[in-house]
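Single chain ahead, by itself, as structure tokens, in the form predicted alone.
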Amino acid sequence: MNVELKDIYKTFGAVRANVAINLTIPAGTIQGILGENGAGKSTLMKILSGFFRADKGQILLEGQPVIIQSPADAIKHGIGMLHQDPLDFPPMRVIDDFILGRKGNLPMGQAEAVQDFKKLAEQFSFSLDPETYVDSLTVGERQQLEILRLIWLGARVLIFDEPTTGISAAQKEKLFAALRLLASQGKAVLFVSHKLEDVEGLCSSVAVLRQGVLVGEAKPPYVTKQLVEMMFGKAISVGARNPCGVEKEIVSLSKLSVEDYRLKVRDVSLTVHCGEVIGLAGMEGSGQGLFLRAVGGMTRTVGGKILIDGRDLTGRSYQTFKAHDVAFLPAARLEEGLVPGLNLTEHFILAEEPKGFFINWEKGRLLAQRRISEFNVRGTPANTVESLSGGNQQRALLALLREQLDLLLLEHPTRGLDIESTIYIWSKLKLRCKQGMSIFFVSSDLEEILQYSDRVMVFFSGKVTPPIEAATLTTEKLGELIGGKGWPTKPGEQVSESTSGKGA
């Protein structure tokens, strides 16, 4: 289906989210929508998919103007959107989630729905069990479920909003294969991202937005420097690696063991110094998330010891860890990190230590304004957190952290952030590392792991490498380890020299 957006405008108060946007997406193509956080990408896609109404402008499908007043309206016209955080129901079975929004009023037979589901899943090489529960799926599998559901509902235009955020390299390859298959079937695919490498490797054309305006379009072969300059209006440089760390020990792990119903992580011993950054790499579900939460007291250990600044906190609660200057930042922003319905001022008041019986709202508002400015959050103290873009929610989470911390535990710290924001956030984190704070962080972005870690630990099916100096690794070598290659073959053997560059 051919899609045309003509003279689209959208404002939110004083914010001009979309300004006079004209864009044509032919059927059978993958159209990249590129831009920094807050550039207006998601707003434009939500207008096309019926979540927002444009203040002005037209949507044309196959040359005919249409009025889309809701997501249900959009799917009737053959338009479906897969959001950055999939809109599914974790307590439901996969097959029950799959049939949500089906056409018609009569209940559909379960056997027929399962047959349709399996046929579609086979077509895209998705390995999903219709009888399992949604809350047991990875982010990548939840995306696969939503793709199947939208196609089953008749979508001929599919919008993907930052779909590679928080998924593994293997899941990204499977996703890209699915998008190429959709385009080959004559569907129009819109791929929204701020990741240049994803857009360059997938899209047949790219439209670049900046501050709500369509500033340019490009076709392969892409020139990365030109795309960056269109996105930000200037050249951006990642800069040199900036290692930190002093001699004082802040974290000591001795034969730490933790497990859940899926896997076990055994006998991890590690000493971390003040200001040091430890990157935790691995395919999603390999044990790095479980380990991270154990180090913060959110998952009970089954063996070993955890010492923070010399204090034995083994078996203690997260509240005890917090009291000893340990903080945790989750990847699930709205589910675990922020409170939907509350504004930014209320969040900053909640994050501070209470003083007295009454809330000083003016002090809270001024604190919110200061932190919003410091972390470049595009919002106001009165904005509710769900009204912010994904990247701005992430910056708000970072802004909520207490200023005095010994250890910070991060899940995908720059998930949803553009290049400039990633560099900015890590500059803030590294500044705190120079003041003595240490960091453990999980990321699916290999470049981020190598750029910002001092040492790296790789997880594979519950196995853990000894810490490896990040400077000795390349993305290729790290990718091999994540895929299970180059690991010790005998007990006590170190990671192979050919893979890590040197033993740990």
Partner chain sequence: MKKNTWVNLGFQVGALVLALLITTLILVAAGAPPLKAYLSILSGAFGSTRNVVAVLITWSPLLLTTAGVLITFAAGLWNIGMEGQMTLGAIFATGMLRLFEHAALPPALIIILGILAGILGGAIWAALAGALKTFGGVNEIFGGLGLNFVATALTIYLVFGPWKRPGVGSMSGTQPFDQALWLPTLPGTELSIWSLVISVLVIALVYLLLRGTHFGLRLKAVGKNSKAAFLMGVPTWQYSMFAFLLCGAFAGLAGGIQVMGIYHRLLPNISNGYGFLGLLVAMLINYQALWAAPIAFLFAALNTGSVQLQIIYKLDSSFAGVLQDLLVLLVLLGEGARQRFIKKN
The other form holds:
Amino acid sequence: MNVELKDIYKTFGAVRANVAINLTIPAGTIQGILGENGAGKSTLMKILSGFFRADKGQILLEGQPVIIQSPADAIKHGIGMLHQDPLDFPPMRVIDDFILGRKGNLPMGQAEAVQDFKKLAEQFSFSLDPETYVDSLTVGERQQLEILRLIWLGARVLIFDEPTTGISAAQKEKLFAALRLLASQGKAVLFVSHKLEDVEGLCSSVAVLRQGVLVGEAKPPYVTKQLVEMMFGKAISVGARNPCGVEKEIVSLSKLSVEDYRLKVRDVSLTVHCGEVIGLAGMEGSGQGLFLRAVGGMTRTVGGKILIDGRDLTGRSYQTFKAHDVAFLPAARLEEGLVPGLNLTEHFILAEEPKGFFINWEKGRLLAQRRISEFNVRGTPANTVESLSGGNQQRALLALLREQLDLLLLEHPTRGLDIESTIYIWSKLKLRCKQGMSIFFVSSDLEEILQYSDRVMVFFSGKVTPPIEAATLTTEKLGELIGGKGWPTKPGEQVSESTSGKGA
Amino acid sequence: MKKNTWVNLGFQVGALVLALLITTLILVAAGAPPLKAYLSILSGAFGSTRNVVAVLITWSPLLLTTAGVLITFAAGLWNIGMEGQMTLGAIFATGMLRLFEHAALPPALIIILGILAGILGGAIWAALAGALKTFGGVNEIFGGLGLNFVATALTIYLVFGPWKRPGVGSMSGTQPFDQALWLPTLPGTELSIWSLVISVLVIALVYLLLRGTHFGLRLKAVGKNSKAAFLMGVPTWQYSMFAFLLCGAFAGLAGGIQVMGIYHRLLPNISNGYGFLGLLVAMLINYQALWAAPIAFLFAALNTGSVQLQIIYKLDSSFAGVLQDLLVLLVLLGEGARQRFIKKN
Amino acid sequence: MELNTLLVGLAGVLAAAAPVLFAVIGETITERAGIINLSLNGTVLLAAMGGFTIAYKTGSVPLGFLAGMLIGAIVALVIAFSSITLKQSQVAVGFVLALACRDLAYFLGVPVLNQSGPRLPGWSIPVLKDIPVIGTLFFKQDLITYLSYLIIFLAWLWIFHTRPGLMLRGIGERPAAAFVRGANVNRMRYIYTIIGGAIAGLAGPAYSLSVKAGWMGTQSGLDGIGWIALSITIFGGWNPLRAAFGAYLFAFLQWLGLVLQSKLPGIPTQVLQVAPFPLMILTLLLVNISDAEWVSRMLAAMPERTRRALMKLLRALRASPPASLGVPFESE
Ligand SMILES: Nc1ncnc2c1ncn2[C@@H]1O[C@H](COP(=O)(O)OP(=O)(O)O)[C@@H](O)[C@H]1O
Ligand SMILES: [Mg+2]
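Based on the form predicted alone presented above, generate the structure block for the form predicted together with its partner chain.
Let us now look at the entire complex, which starts with that chain.
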């Protein structure tokens, strides 16, 4: 089925997620949708599949305008989507999940469903047991289940949102074979990814989104440099370094290993001196977040040692880390960082060591007042935190940090902020670095990583590069590493400063 | 800003009017003349000094339970176990008094020991609910409810069993204590100034605690966002547990005062619904301690006044409950409607 | 005890369990859709009073049952409206409704207090009643008791063996996923909350027109049953069969209390009657404890074989609620 998106707009509050997007996908092709995190890819796909309603714009199938107001409408028109986070039912049996949503008689019709399931699975050479439970499957297998289900529902337009995140190489091969098979059957396939390699190897055409805008399209043969440039914009100059002057080791990690149920980060060794800024780059969920939380004592480590300012804190609680002048600022500002319902004064009082039993409100208010103006927060001490804009919430979080800190761990310090706030926040952070504080920060913004880090570590599916001097990196090189290109294929080989240096 | 204040007021008045309208319809359905019924509630509450005193006697334990749930609500917890905690307070106080009834101790000391025992009893029962929640994953609503029933059974067992009156046990409770062990009352009434003073002090304390102390602020942070509170360095489960203990202590205090100030013995159903009523008051005042005293007073007046309905119109005194419940329900719904209204505009 | 006395006693347990069963099955259906109806205790009391009053006034027992269902449905509608449309806390509204309906039942019930009125006649099922043992146990009851057997299996069939039931499970588990598969989540939540409320409403007349006919106000012995039903729903792991087991166990224990009464004269009736409550706390503890952090830490420190065995036991007892229970759903 031919699909056409015409002049699609979508905003969330102040965020313009999709702006005037026009795109045509002919039947029988695989269309790549490329863009960095937050570019608006998922939003566009969700509009096509009825999960969101566009603010403006039109969808045409086989040249006919159709109205898609809900997923039910999309299913009716043969559009199926495999969501970035597979929307399935973990505690159910595979076959139940398979049947759920399919129209039919009152009885579930399990026997026929199992037959169809087996037939389809064979066609795609997936080996799935219909009787096991979904939560016992790997991410790749859950995707396979979703694919079979969508085909069974009669989908003729199939959307895959970041399907290669978190699956093994073998599963990826299988997935790609399945996608090619689907295209050869005359279906329109949309393949969303931030991984250059995947898109280049699979798609017959690529559209690149940046900040909600479709910035360009490309056809094979692809020029990687050109794609990277479209994804991230022009390369920018690297900011000045300002080491703190004293040679003092703040953090020393030796063979640190962390894991969660999907990722393993192994044997990271690193020494960080006072005033240093370490940028942790990588696409969301590549292991950098896990690593960051481990360095703050919030995730249990499975091996290795963490020394903060010379003291061994391996395996200690977050409270202990905190007592040793480590602080953590989460990305989810209102979910984890601030307390909705409390005002700024109350936050400042909470953040201080309580002195005495009673609160000195006047002192608290003055403190809040001083910090608010110091950090340029637009708001008054009596404002509740949820009434502040994102940028002001972030400034408030910075203002809440204690004066004496050795190490600051930041998750996406400027996500969703305007340029002015971004620059402001980094100027404040750099000031503290001058006073001797070190920073680890996670960001999906390449410019931010290059501009503000002294050294950079790149994460990809749990693999980590050794720290690379930021001065020797370029956006292009960094973009490739993040997208999984230029990584050593042989075990002994390493991504090193010298190889990355060549790009500079 | 100005306009919003009017909108808020509009929704609140609307909720009140609607609640009165519905209760009026209910009165009509029950065959009572509504206006006269309301008037008789009013006179039942304020018609004579005796009635006002009766209102004050009800007000005191209600203030205590309200004070308690304000603490647990601040910590984001639904302490439905208040009834049981109050009952345990009554049992402990009775036990202590029975222990020292014939001892050669000054009565004042025994009374103080009794009160302290009541506090301890309530706190233990609350700690049980808290531990079930913190260490056993049992939702505090169900843990608390179950413990309520157990507390009731325990009372009945004591009243009919080990502590029964000479002769046979009966629903009228245990043998009354010696008069020397009663909380002193105002001459000619059953109103104990002590209980009144303690209740007012406790609600003032809770107001101060929540308004002006580091403890209160941290408790609120735990209640509103425990993840953020944890990252800010607040030991979260310890605070939840402490909230339970404090709430239980107040409930136990209320139970002890019921025993020593009013009934002078242990009765089945000694908690008399004050725990649940305290939850209602707290919801109605939107968890603002400042309003606890007047609204609890209003509820106490309704409870006392509606006894008249029973006498004059042969209506069940649960009418007060109906009015209170509907008021809270409609205020909750009104709040939802208001948020929707503001979002739409 | 003679066999026949025992059988009649156990048959009495089956009949006495009917009100709890309706409440539990109704709540199970509601919670499967992701909504908690915490008003159960009030709903059951009001439905009992309302059902008896209507039957008393009209002389029609079926109308009484209908009234009970209607009351349950209306209360459920208030819950659905406040939580789905107005986004208010289900717990707060449900709790207030539990009190409001209870007070209303006692207030409006005065005219019929202790009146003798109609009741559902017993009706033994021909043929089946003559089967030895089983006949006496199951088939010499009344219609509402038969309906209570039926509703367990109907609910179970619906939830686990029909297409709409599968979607129901999906809606309570992960509404966003049900939504992308074409469900109108909030409409379905309304519908199931109301249906669940209506079934729970049957519990009232099942008591006041059958188990213990009449309305005796606070002396009815019905107060508290709704709270028990709520915890049996948890114990039942949101599965009608396991929930029914819980309800029968509860009724059996209460009966056992009465029987033991004559053997242990020292203990007052009321004490044995609350015996199920500590048991309820204990079962909730067993059902939930495997989630507690200290348990996993303790287990980790145990020798391999003990640990395996214990984990197996805990997992069997464990009941996880529909993942989105109590969580509102908005499609955007
Ligand atoms: N439901 C939502 N509510 C508010 N903002 C959203 C929502 N979904 C996405 N956004 C915002 O829209 C922008 C685009 O997001 P998305 O489409 O998910 O990007 P991508 O898939 O390319 O990573 C981001 O800034 C994101 O924060
Ligand atoms: Mg995305």
